[in-house]
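Next comes just one chain, in structure tokens: the form predicted alone.
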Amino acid sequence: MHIEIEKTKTSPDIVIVAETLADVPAREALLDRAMGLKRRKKSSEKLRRGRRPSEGLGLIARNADGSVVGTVRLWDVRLGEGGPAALLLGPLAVDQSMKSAGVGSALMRHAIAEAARLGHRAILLVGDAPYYARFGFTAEKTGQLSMPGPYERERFLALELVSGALDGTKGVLKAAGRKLKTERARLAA
């Protein structure tokens, strides 16, 4: 998988590719810079801990010299006890040097398109509603759903990739999908 971001004056040559194990140190350093060390205490982290991203949905953006300048990952979750499958997006981060260059938007568009191509039905996230609204995310369909642990309800957003996918869903999101098997793989998460 390889996509180029539309080139503009503010966006040098950037490509979006599937992340690899070799990208882990750069991805983790980027996330620490962008979100701080408290990122590991968020409710969404409880759903990611001990898991691998959904197959084919760990993405990074590279600049012309090959450096990781952006990342997004989507995780398999269940909507309530025994509920339907969905994806949880996060974290999305872009290197400070690339802010406002379209990297985050390109990562989001690519992640959404890839999730749809792979047959997923809905994506949820906890994030800034004005930013994510441009991609179709709203709090409209999350009213009967909740995250494990504390979170800001107004920031709990969803996007249906299939119309009606979230109708009637309720309960606390549960981790699902592939578990990490080794210490080296745990560090890759």
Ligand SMILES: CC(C)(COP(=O)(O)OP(=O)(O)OC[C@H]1O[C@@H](n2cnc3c(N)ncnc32)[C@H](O)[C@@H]1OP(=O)(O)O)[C@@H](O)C(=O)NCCC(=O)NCCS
Given for the second form:
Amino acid sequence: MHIEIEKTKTSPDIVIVAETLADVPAREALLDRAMGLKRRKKSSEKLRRGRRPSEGLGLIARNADGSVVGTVRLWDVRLGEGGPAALLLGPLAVDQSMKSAGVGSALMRHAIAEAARLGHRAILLVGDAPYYARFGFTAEKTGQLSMPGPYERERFLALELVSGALDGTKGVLKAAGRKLKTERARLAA
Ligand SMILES: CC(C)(COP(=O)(O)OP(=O)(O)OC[C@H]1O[C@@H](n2cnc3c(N)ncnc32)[C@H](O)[C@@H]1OP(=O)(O)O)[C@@H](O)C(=O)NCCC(=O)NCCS
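And the form predicted together with this ligand, for comparison with the form predicted alone?
Below, the chain from earlier opens the complete complex, with every other chain and molecule after it.
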């Protein structure tokens, strides 16, 4: 998969592509720089550990020289024990050198469009509402849902890709992604 992003004024040569194993060290270094080492202790991490991202939904932004300048992944979850399937988005991060150049928005737009194209019904995330509101995320429909660990409720946001997909959903999110098979892959995820 190779998706050309719409050209932004400030970053005309950025493309959004599916990440490969070769991108993993650069992606991990970017995440450590952007979010610090505490990122591994987040509640979202419990839903990601030992799993692979949802098929086709591990995306990176690459600049003209091929460097990884942004990353976003989406993960398969269930909304409560035996509940409906949904996606958990994160982490999203953009290299400091490319800040406010539209790369984060391009990653988000493509992630949402690709998730919808693949037939997913809803995306959830824990993040800053003032940033994610522009993509349609709100805390309106997450009131009866919870993360498996500490998080701030007002940062627990969702976007329905299919109208009504979150109606009546309740319970703790459960990991539902494909499991990583090898230790090498586990370290790379
Ligand atoms: C948040 C992040 C992904 C945004 O990426 P980006 O490529 O700079 O974002 P965009 O260019 O698409 O959008 C920039 C706009 O979002 C705003 N913005 C950035 N982070 C924001 C936040 N946390 N809350 C509200 N607005 C935010 C900027 O002020 C800017 O506003 P403007 O368009 O009015 O100038 C990036 O700053 C980053 O990697 N931050 C560190 C990691 C992180 O916090 N990830 C998100 C976890 S919730």
